[in-house]
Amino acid sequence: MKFFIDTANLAQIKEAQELGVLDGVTTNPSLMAKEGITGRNNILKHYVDICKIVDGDVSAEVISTDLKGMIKEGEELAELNEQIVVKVPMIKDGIKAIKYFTDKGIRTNCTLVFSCGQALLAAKAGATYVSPFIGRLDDISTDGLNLISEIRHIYDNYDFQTQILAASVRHTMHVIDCAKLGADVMTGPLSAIEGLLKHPLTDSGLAKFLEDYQKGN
């Protein structure tokens, strides 16, 4: 499973990259605004800065909701760097845009997916990634992980090459559960990735090893 970090914070991206397990980055207008990145030119520059840090794919989101606008923005984003994957919303014109980009050889990430039907349409249109938002489904008392399982089943039935990118991952158990269910990618905060490092027996075992070593010196 690939590990993406969902942020626009360059320091966190660098920290995840230095860990040696980072495969890419996802971000969106809300995350950009959180870091004080506003204005089209500043946002485009920030995407380039992210690409300079990571080796893998960087999802860059269009903000238009009409086909013409999405195509214009998406082509502009794709020209920034070969690592860029154009992030397109799951709406009718979004599916049309994904098909257009697919035919042009531009990779896409279909975002804001909350159902199997939406994931099926994205795959049919040729999306590189589909992003089911599991945390947001959990927020409304719906099983987000079950959606991952169902999409995996459908994609395997028909050998769709679209990768399941589990988005809105909130914590470490989300990461583990997505791995069990066969998600191709997970994207979440740095804390969810670093949480995989932690276990009390590791801490106590290391403390004991160091204590015993000190006794012999």
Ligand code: G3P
Contents of the next structure:
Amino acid sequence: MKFFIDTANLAQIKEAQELGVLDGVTTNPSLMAKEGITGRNNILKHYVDICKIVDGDVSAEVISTDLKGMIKEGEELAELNEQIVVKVPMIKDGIKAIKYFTDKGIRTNCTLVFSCGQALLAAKAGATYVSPFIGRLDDISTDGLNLISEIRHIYDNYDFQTQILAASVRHTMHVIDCAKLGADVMTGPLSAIEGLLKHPLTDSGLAKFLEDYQKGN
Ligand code: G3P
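Having seen the form predicted alone, could you now give me the structure of the form predicted in complex with this ligand?
Now the complete complex, all chains and molecules, led by this one.
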């Protein structure tokens, strides 16, 4: 299972990279705005800065909603660095754009996916990644994890190569549940990754080991 961090915050990306388990980064326009990164040139520069920190894939989202605009933006993003994966929204022109990029060898991440039908279309168009937003489904009393399970089932039926990127992961249990269900990737906040470290028996056990070591010295 790949671990992506879902942020545009360079300090957090560095911290996750230093942990040694980071496989990539996902961003979106809201995450960029949260870091105060605005304007096309600043946003493009920020993607380049992120690519310098991590070794893996970096999803960069198009803003256009028409095919021509998405193609222009996506090609510009893909030119920035070979790590860039063009993030395209799940809309009609988005599917056309994903097919176009797939045929050109440009990798894509189909975002804002909330149903099996949408995930099926993304796979048919050849998306590299499909991003079901589990947290946002949970927010409206719909089981986000169930969607991961159903997409896994459908993709396995036909051996689709599109990777299931569980997005809108909010906490550590989401990470563990996504792993149980066979998501290929999860993207979430640093806190969800660091939560995997925690167990009180690890803390008390280590404290005892260190105490006993001191007694013998
Ligand atoms: O990767 C998608 C993600 O950024 C959405 O997360 O927490 O805004 O639903 P959230």
